[in-house]
Amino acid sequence: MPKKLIIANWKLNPTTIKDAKKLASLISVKAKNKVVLCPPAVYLSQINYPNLGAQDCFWQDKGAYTGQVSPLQLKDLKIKYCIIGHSELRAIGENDSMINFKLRTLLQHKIIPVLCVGFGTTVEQEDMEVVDVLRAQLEAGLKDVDASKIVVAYEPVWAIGTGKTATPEHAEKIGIFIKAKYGIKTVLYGGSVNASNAREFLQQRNVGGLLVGGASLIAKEFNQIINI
């Protein structure tokens, strides 16, 4: 099986800077898939491992925006990943117009986007209501921005955190689609994926990798999954 792309993200755990060094010196470095980790924004800086990437960003370089990361920020440490678009802040706001900034201000500093679609969907819908959702937001959050540099993360909305995962067989059929409508290189799949269901997922051609939540907060089981 060819190397695939595997993606932490801690979201906003753990909550000291010792968890968060300690919980990356357990991860391995010599996996047989790549990795990147995502952890909080504040610990950037200061863990060290090979591929790092960032939660979210601004799409303004710099300026009167309290709070907000930057891109150049992110690009000043070394930043190689930032996820974008993901279905925890589509629900308090963002939008498709905004996720386009984010997209293309990352391309321009050579940053590789994550952009993570599936907002919307439900456990219910078949393959062809999944793919109206996931077109609308593709067609709108690629807009003016070469797709072919950009990694597309699948993340049904109903299977993050939940415990319960789309079939590897529907994310093999949703990898072909996005790929071949829209010139896509690399479709990850993540929705409450573990160590236990992970490999059924990666088996698909189609499926370029995973985006793995709480599974990668438990360094044994992380490490279980990059070395599938």
Ligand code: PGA
Given for the second form:
Amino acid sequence: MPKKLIIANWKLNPTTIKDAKKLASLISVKAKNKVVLCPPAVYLSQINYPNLGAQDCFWQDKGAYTGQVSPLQLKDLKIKYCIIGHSELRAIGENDSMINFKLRTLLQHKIIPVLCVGFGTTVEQEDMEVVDVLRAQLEAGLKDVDASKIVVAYEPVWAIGTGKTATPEHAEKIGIFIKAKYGIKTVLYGGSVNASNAREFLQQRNVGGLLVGGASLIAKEFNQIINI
Ligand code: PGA
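Output the form predicted in complex with this ligand next; the form predicted alone has already been displayed.
Below is the entire complex, every chain and molecule, led by the chain shown above.
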């Protein structure tokens, strides 16, 4: 199996720097796949791991923007990736044009955006209906963006943190669509990935890797996933 990209989204966990450092120290640095850890932004400067990513960032470099994280600050910390458009942020008001600004700014600073799509999908939808939802998000998000430089993570929102997953065949179909239609090179699957189901997703040719939430907080389980 070719090397795939596996991104850990720690979300708002853990709640102490001690626990964050401990978790990072337990993750294999010589895994079979390429691994990126995305801890909360406040920990980024103190976590020691070969590839780090942020979970979000603002579209302005500096100025009067209370509470934001600047892409220049990420760049200064040598952060290589940044998740953008996660459904947990879309759910509290992030829209496609904000996402588009963020992607453009990150690319200017040579940070690889990981664009999440899949908010608004439902488990009952046929593949074509899912594609319609994704098309709207991709077309708005990718406006004037060099899509060949970004990673897309397909995360059906109903699968996030629920223990339910899409089928690997569905993830493969969506991977084919996103790559062919938008010129994206790497499409990840995310949503309740764990050590038991990761392999069948990674075996799909057009699933370029995984975005892992809950299971990335359990070092033993995450090490199994990244070593498949
Ligand atoms: P989950 O989260 O693996 O806990 O479902 C994935 C994500 O939200 O990126």
